[in-house]
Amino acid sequence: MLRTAIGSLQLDSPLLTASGTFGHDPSALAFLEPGDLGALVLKTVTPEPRFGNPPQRMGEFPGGVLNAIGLENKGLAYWRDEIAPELTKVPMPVVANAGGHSAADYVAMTEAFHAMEGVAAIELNLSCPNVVGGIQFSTDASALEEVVKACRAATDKPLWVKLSPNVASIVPFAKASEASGADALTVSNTLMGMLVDWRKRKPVIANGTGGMSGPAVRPLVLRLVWECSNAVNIPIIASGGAQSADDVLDYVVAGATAVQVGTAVFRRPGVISEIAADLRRLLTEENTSLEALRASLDWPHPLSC
């Protein structure tokens, strides 16, 4: 009932983890029931180790979380030697997430992931708002097109591009990604935000600003998914504030093929299995399917498309 395809990638479920919320390895799968998670999307890996930003790196607010982790990770060599061998044992497709500062970095990461047996697809993190460098790829469509083309030439594995919401219009970036050979779009990364402590007269996050995620961003990301789904012909993977089956189906109706669940996992590690059970129930009760609901929103196409 929940079987889904993102291009050539066959999934048992449209539910995916969001990069950065399930760590660098498959250990968090212990919280989920078999068949409920379609693909395991892992945290961003960069060519060299990164210590990330200084603390405080996370702050909560009523609508979600602000974070400025800064892509902390132990680098490609560690990931290749210690993590990659375990990925062949994971009972669903694994999507590796590539980060970097330059086109050469992304190509190197893509080549490395291409060579790993346990990696089924590659998601390019071209849009992290919490690191210095690389931001040109999320704000300049020509630069994005260049790096995606280069990565496309480096692999025949499914290639996803994770777009930024922090632009005037996401449509040119969606179109540039498709034209460059992307197999799917992840819409979207976190929104730039800020929290302050008025008593201290200082930001809550040491970085000053951070990426906002959680339920508060869902209406905005829903619009971005709708705009992208009307602009390109490749699958859209929604990522932004989903925490229930109704949220997932809203995204599907707006044009998403799959939905990543992230911030909700911090509070309820087993939430993806809860959502999967509710999806099966709702689809049965309504006598419908994901395929029938997809892109069925009864509303004119966006003017921007």
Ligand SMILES: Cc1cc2nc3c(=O)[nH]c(=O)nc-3n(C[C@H](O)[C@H](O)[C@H](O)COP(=O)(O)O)c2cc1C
Second form
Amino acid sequence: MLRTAIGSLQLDSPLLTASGTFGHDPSALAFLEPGDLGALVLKTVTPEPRFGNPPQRMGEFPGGVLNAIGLENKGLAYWRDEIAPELTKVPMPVVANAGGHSAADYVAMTEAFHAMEGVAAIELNLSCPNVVGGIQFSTDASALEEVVKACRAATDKPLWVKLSPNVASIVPFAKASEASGADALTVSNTLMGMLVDWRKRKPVIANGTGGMSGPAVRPLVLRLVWECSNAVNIPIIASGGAQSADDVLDYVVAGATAVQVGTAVFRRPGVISEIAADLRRLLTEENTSLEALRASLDWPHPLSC
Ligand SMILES: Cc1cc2nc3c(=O)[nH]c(=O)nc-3n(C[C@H](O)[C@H](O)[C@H](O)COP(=O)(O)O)c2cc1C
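For comparison with the form predicted on its own, produce the structure of the form predicted in complex with the named molecule.
Following is the full complex, with the preceding chain placed first.
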């Protein structure tokens, strides 16, 4: 009932993990029932190891969290030797997420992931707000085109482009990604934000600013998903504040094919299985399907005329 496909990638469920919120390896899968998770999207990997930003790296507020982890990871060589061999045993497609500072870094990551048997698809993190590099690719459409084209030439595996919400309009970036050969768009990465502690007169996280995620961003990301879905013909993967089956179906009606669940997992590690059970129940009760609901919003799109 939950089966879906993102282009050529067949999934048992439209629910995906969100990069950076479900670990660096498959060990957190123990919290979920197989069949509930469509694909395991892992934390961003960069060519060289990164220590990340100094602590404190995360802050909470009523609508979610602010993070500036700074893409901490052990680098490509470690990933290739220690993590990639484990991925062939994972009972669902694994999506590797690539980060870097330059187009050459992204191409090197894409080539490396292309060669790994356990990697079913590649998500380009071209939108991390917490490191130098990355973000410029989703705030400059010509830089985005250049890097996506170069990565496209390096692989025939499904290539997803994760876009930034921190732009005046996401539409040119969605169109540039599609024109450059992206197979799907992940909409979106975190929103630039800030938390302060007025007593200390200091920002809550050491980086000062960070990326906002969780329920507070959901209406904003829903609007972005809707705009992208009206602008391009490739599948949209929603990523922003989903924490219930209703949230997921709202995204589907707005045009999403799949939905990543990130921040909600911090509070309830098994939340993806809970959402999957609720999705099956709601679709049965309403006698409908994901396919029937997709992009079915009954509202004219003002930008499409
Ligand atoms: C602690 C934390 C770390 C994250 N790390 C990454 C990352 O390494 N790469 C990436 O592409 N996105 C990263 N993200 C963004 C998430 O993948 C997701 O796009 C975003 O949090 C919105 O979804 P959510 O509101 O369900 O969390 C991170 C988010 C959080 C909260």
